[in-house]
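A lone chain, given as structure tokens: the form predicted on its own.
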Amino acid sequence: MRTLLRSILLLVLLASANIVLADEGMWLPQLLQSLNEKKMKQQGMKINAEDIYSINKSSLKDAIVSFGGFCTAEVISDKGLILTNHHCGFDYVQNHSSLQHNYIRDGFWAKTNGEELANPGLTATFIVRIDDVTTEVLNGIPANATEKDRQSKIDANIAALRKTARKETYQDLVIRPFFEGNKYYMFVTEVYKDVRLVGVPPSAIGNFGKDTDNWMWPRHTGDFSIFRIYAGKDNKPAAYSPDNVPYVPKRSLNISLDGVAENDFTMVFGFPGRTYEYLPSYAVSQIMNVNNPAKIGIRRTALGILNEYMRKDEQIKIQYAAKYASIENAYKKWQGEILGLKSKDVVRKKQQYEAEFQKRVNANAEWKAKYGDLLAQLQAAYAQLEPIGYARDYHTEVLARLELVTLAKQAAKLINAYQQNGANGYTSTAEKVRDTLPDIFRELNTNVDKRLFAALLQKYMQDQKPENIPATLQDQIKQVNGDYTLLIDQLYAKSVLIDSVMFSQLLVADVESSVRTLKNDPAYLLYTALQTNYTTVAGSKLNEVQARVNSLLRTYMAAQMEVFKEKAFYPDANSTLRVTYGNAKSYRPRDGVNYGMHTYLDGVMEKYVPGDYEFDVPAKLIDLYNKKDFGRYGVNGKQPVCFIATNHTTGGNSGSPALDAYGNLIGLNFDRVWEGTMSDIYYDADICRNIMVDIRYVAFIIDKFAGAQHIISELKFVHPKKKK
């Protein structure tokens, strides 16, 4: 009777899914009228699907660009001024600021578009339209094809597609897969090379509260920095010139100044990165419990030795800013993400769902013959994968935080192409490393770089399994004696690749003799020992147990969809565009604590500690405190900063706009609250809220703080409550 009751009970939360897990859901725009226009409505949403998503007409959709292919930003004038997270433009910032010139301390306000900064590489692509491309690229594979044969079909297909999709010289095409692979669609798209930054705030208010704050609500940072598109003559994409002028857009978001309440809609626009909702068990319980923890230790050591340095030194902190932010980034992310997975017991409700998979397929006889035993082929590959995706994970996270390493790279790089195509192989190589070895030496200190080494390449060694670890570097270590510091001062003593005159000079002495230097360099050696082992002994297995998980989750994504026909399926993020909406709603993350909806600028000078890394305050910024100085962006004399919703928002979402029930623009997203990043592997309406820097916030910073009047003569600010 008790079973009974309990699949009953599971029935029905799967079929009340959609009510209950109404926040749920990255969805793509050109489906919301078939599948989400109705529930929208129900939940505030005052315009239709069309508004959104059209081909037809000027939408939301064309004020909504993908900032770099790693954030999102908006439109937000008609002269091509985009509006994306401080921390989405912050490398950039990085790039322009020196001793001299600190924009990161002290912010950057271009006052003419003269004044406005090129930054090479940067781009703002827009969305022209969404095909759905599944029949043309799953074209004649076979039931039986291997994954490396079903990747190569595809990967003709597409090519075939792109020679022959509909779309103007001008305009590019993304195809991707959605569903792990049961689906394609296309992308047209629209990219734009020459994007300048105009305006970003002092680090003290895009940043506030830094690490201790990163994750967590309640928040108080101004997380926003502006940068401006600039087109061709004929208003299309161009390469950066000086004779370019501002990108004349076909829609810009309007501003509210009217705020939010709790319950208001919301809803989030943009290019979310990576989740993983469709994950069986055993992969959560192997993310928590091994993968996670590893990457873990190793950052924590890592911003250890990182945040000493920049504690004493402005130059070191300017150098190592981007790279510092990166790391903590994820570090704490990871943390929260399993404090939410345990809290929730989510590897128990996968197991419950599970059972009830499996329940319905044995019941069914064309399905248990299909997917009888999918569930126990998972489970097979997930152990075997455990193991390989540990020593993974190591290499990949010691190997990232060493420059010493990326410059051994690139001297891999310069011998593989020698070894290909001989002296002119070599030769073009170099043309490409001699462009990317100013970035690195930039941000480069060598003894910061030394301490990384020593101490991340003697976790290594501590924590990998002996066959993980290349017998020549088991006898390096040997020879000093488990001295690390010893051996990584030798190391980059003996070194060319350290110094950036004697690595530049490679680049253009004798090839012949410049191989023979690379490939006796200490450095290379030790990072082609790293490489060959971790390649020979993980990464060679890596590739086929991957695969064969990649099939199986392919086949458990379609046997889900057929089985829990009551379910509404949403893709998993894959950067392209989507749309959650939800609604402003405080929370209560574990019993006794509640948090409201809002914060505003009291919170900001009740954390305010003069001189401090993380919570120091602008002297400007304090004054216009004290004399209530918000304007018409305060509300009963209190200055908003930032507020939260359920909309399902992760990494890419940063910098998107938070629009209100009629599409206008309240908010900039930043973040997500620490108990809820789990939600790129279950999303839960009790604790997953995403947050965003209140857009009366980022209009008073420009209008009051930096007194820029010529961008608040851009901006088209609406009062949409006043129209009731």
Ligand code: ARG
Contents of the next structure:
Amino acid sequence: MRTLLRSILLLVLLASANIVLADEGMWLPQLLQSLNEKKMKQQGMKINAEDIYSINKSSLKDAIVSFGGFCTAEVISDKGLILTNHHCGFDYVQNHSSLQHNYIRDGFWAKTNGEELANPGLTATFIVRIDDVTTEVLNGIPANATEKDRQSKIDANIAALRKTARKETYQDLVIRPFFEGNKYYMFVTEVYKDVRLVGVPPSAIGNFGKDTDNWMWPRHTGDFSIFRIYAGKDNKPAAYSPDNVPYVPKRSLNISLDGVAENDFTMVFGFPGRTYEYLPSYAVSQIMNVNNPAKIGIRRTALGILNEYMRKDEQIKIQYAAKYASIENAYKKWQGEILGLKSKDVVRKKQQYEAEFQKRVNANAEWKAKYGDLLAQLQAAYAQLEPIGYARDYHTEVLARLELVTLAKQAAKLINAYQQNGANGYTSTAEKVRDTLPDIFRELNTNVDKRLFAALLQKYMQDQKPENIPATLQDQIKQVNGDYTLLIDQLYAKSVLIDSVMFSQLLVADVESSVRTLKNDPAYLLYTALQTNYTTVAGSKLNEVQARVNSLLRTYMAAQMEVFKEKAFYPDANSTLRVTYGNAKSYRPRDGVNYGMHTYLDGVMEKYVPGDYEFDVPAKLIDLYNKKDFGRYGVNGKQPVCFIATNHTTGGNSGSPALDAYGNLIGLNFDRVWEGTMSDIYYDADICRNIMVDIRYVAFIIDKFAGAQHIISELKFVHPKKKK
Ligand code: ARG
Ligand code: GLU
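For comparison with the form predicted on its own, produce the structure of the form predicted together with this ligand.
To see the whole picture, the full complex is given below, headed by that same chain.
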């Protein structure tokens, strides 16, 4: 009887766990107590909302930083050590790398503070406090204000608020819109500007599986790197100085060695970049059928060319590594997004939601007056947006891939400065350009850029309507009888911009003659022709339609919150601090396929291809594997590597800590599964999973692989599951 009762109880428990499992949402930390705490505890959390975010005592938020504004990192020692992803620190590792010191290939481990490498421009930002400033920011805006008038009033209100807001002199203020501009929050921040590289594993660990495995599960990547925040002697933010000292944090995370099991509570705390959860069906189908396919096609062409060069030339591989990774990353994600949106029939689901919205609106006289034709207006605005959005995607995607265009943009800056402020304007801009040129040329190979230019220009001509192509370009192509290679050869032969010595000379030579040379440069002329044509035909119209769409979306957001009162709303991601929670969980991507929630070092060895571009494994790691030398980081003779959970994350959440029910570090977020990347637009608990490196793999690599005991001794390990 007793056992029967117990098993029934267990069944009920399991069933209810399933119902509350897999939570959607990127929640505001300051609202957890009112909106989420109860649910979080039901899902297994053992701490309080106050332990996550508090302005009165030290809380977990004091251990979380925005890493450079594009990733997340967390403090893991009392001497300012922070942990983030390999791919977040990668550009900095690349900057320190050369054929002699190939840290990309071999990894890097500073043995002393003195060996840690400075990274100019890299910041680590803490959030001190978050205040609701909606009333102040939206004060005095007439109901019928144009978008432009509304924005200038908002800007004025924000400027006034900045003057009176309570903060210390060494702190900063950030004020951001939420819910499409229906709400505003102010963030008091502390921005540390001296962040140094401490350790990074070889790419064969940190980026194991590269692009083939990117966005994929099962995954076996040790995607981490370690930096240290340095502060002035007063522990406050300071510009880089050799005299700076390791930062002493308000809070650093404890590391759990007890691991994570199916259905365990997990929470991810970080800075998700951008999501679009409340778009109408028309917008979703446009992304799926027009914008994503356009961008994917352009990137496919570019990646094919880059890949060819990088595989046969180690120098080009170093030069283009970061660029390639970032082009490929979104390229693959957009494909997964289309796949998920289709397989989960998202457009139809959105239509059903819209039908319910319309039904409720029609049944209420006040709503009907305000929102009655809102959806129809949105549909009309998106129809207008479609062709110009397509032109925009081509314009931005193609131009962003070409380094000669990047150089032409520098030339345009110089010419503009001269036209506005004469020789003085030119000279001061020339100093800035001089500082950026080395970065551009370091990651540029002329042959690669020529091939890209010829191929992408041809694609542009084929796919764009004639009105989007400048007449001068059409003429030039006629003159070479459609031979794009010839056209581009001539362009590069005649342009001075592609020659770093010649371009640099123009920055210090006689201003008038330099301006003349720049103005006649064929690359500059082609770039301005493309730019001018785009602005005239598509760009200005785009701004107008986009402003209208934004205003409608703002109203639609407010309307949804008013009409669906029973729903808890979270604001779309906007690179501000958020908490997402869920449970470690396996998934079924397709019928008949079941993916487990953990991977092990055995899987690394299964994927191992000696000498391979993507799946090589360092000899030392193979050795440790063969000896089963996992120390305290292994479990039952196996070394855990990665795991997945239902946390709702996006780009920017890379490097975010995965925390257990007590707030201990159990993993490092770095990716999502391919089938679920549409969670930026629609979260589906069946297939949306985030991917984390198991913290025990991170510690194993630092300790056993790199032998960096000095780092291990800074960390605090705990055993939450063993304590009673
Ligand atoms: N997909 C992950 C993210 O969105 C990892 C990207 C880095 N890795 C790569 N192979 N490109 O950032
Ligand atoms: N790798 C992503 C990043 O850099 C996180 C993955 C995602 O988009 O969820 O932030």
